[in-house]
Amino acid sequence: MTLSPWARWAMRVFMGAGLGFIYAPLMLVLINSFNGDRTFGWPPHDFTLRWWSSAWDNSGARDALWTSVEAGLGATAIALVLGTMVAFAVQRFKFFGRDTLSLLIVLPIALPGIVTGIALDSAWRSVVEPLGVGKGLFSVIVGHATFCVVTVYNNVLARLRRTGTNLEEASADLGAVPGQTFRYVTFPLIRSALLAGGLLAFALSFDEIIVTTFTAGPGITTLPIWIFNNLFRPNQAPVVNVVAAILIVLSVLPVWFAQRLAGPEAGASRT
């Protein structure tokens, strides 16, 4: 489609306005993490690294960061296994209810987080706790995995649909057993999709707060929850800005790497 010069300039202006609307608040948080003024006067009169030093010395923030990493890695591991298995089942086999299964796998990422959180809380209290398993880090990992599975599933399914089965059939015709075919043919084909899906799953888990609120046990504090709990404490405001800046970076990097690895296939996001 050919656009006039005025139309191209209008599209650029609207695109710039949209990006500014999205990213200007994030940039404000990053700049304020270096703002020497404790009240965050604007524009900043001086810049300092002392808030970063204070954040590093804050044991609560460090513990929350490590808890978020543990939860993210655990949820990503579960999502990689379950999402890959379901993607293979849906793409490689025909069975009754296949489309329904695909819908049920994708549904958790479309549901509001508070609905997922309430459902998980009710299920845990009614089914799991009577078995002697209380809420803790494991319940957070399970809760995050329910929607992280979707990102892995979408990425692997898209890759399987694009590659088809010709190479696998050729491998079988040459005498390779299923394990060899998967190791030398299938896995190299889906490896980047797995990595992209895993990175997106980790990013979703790392900044999740609503589901975490309903599934976390006593003493379990992730980084987003720590930020929320300290947001309105004046003496913690500079440290909160630094931690929020770290959270932004640690959330953006996996998404960026996933986009580099899988392109449009990695575009799934939580709504």
Contents of the next structure:
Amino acid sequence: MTLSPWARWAMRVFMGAGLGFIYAPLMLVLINSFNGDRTFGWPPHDFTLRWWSSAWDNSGARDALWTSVEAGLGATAIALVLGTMVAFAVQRFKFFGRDTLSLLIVLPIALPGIVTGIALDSAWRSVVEPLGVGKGLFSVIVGHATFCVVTVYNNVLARLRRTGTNLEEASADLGAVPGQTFRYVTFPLIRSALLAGGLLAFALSFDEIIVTTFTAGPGITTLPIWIFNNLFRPNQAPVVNVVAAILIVLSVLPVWFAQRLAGPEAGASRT
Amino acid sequence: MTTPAIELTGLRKSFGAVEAVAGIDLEIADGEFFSMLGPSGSGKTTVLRMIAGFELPTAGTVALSGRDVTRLAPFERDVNTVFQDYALFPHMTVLENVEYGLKVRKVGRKDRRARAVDALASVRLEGFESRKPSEMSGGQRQRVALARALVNRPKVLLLDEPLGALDLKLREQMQVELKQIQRDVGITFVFVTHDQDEALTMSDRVAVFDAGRIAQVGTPEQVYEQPATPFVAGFVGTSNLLTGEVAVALVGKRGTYSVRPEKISLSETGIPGIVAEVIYAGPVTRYVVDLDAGARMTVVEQNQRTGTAALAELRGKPVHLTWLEEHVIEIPGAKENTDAP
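Output block for the form predicted together with the partner chain, input the form predicted alone:
Every component of the complex follows; first up is the chain already shown.
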């Protein structure tokens, strides 16, 4: 398509404005985490690492970071196992309700978090708690896993579609038992898709707040919840900026890695 | 009698309502170069996949060297396959690909390395050991696939249209090489192809597949010179079929008869007709002649003396065709069709 020079310039301006609208506030958070002025006067006139060190000394923030990492790793682990298994089932076998299953796996990422949250909350209260498992970190992990499975599922499914079953047939033909075929052929072929899916799952879990609010047991504070709780306390504002900056970095990096690992299809799974 | 390398009995395979293989009985001798020839969808690849163990037959049995393997997994059978798309492992080097079968069967590292290097040398790929499959050409990949299968010294090697993706020159070269390798290693080759030239050139025997059944099994010469059905006559080479009234007029009796284009010559006297088309094809020229008796015949003549200019002038002119009586082959499989009014 050819555009007139004027149209091209207009498009560039719109794109710049759009991207600026998304990323300038994020940059502001990053810059303000180094802003020496307690009231964040603009432009920043002195550079300081004071907020970073006081954030590090803030045990609440540190505990929250650790909780978030634990929740993220837990949810990612569940997502990797379940997502991979479902992807294999859907790609390799024909069975009744296969398309429905595929939809049901993908749906949680589209469901409003508040709905998922309320549903999990009431399910936990009425079914799981009477069985003796109270809400805590585990319930957060399960809640996150519901939508983290999608990223692994999508990545592995796309990879399986692309590689087909020829190579596994070749492996069996050459005398490999199923365990060897998985170890030497299947796993190496889906490894980068697993990594990409896992990184995306971790990123999704790490910055989740709504489902977490409903599923966290007493005393369980993830990093986003800690930020939310401290947002309106003026004396915590500089530390909140630092924690937000950490959150940005820890969420963006996995997505960036995942995109590089899995090629174009990985980006599409995080919508 | 020695036990056949492969014995198929009453073999059938259905995919849903589609019957891909509709009852096949076949024996393939030890050390034979055997081709399964047929158009796509005729069931030849499905038969190959049942021999390899990738598909479970709906009915019938597969026996290898007298042992029933119908229900055994691919890794429990002493056969190896060269796949149509080669199916080389993209994350392994060429050497690792070739070693794979020995590695999973727990052959020691030193021994398997030596054997893999030997196998690569036998397909003339020395020095390519550390390349990745993606860094090689189609013909080279094809040879890696061959080495990867042969290194295991299987009793039977299955080849699923292995030359299909190669260009003509390379294909002809590989045909010769494959035949040579087969003679050297002395194992049974089962070669699936839709290319009749390939099947005729390379095989000891050919099975012609038609709609899930074997229409004819025989040496290349038998299949070409004495086709058992009109399908075989038409699929293996070009054939001029004479049926009904035309057969009565030209052969003198009812039935279905075939005359190969190269057995016919243009001459001064003989069966009259009009040249409908002249196709110059380098070493030969193909003439399409409409006989006054009613059949359309293809004639192939060597271009020993003729030039293109003289040929073109023949179009639309009357000619006469002659052929020897012994080159008129009665096709038995077609009787019931032509006898019907």
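Residue numbers count along the first chain shown, from 1. As the structure is a computational prediction, the values presented were derived from the model and not from experiment. Rigid core (definition): largest C-alpha set, two forms, superposition within 1.5 Å.
Participant: With the core lined up, does the C-alpha of residue 252 move 2 Å or more between the two forms?
Facilitator: No.
Participant: When you overlay the rigid core, is the Cα of residue 11 off by 2 Å or more between the two forms?
Facilitator: Yes, the C-alpha moves 2 Å or more.
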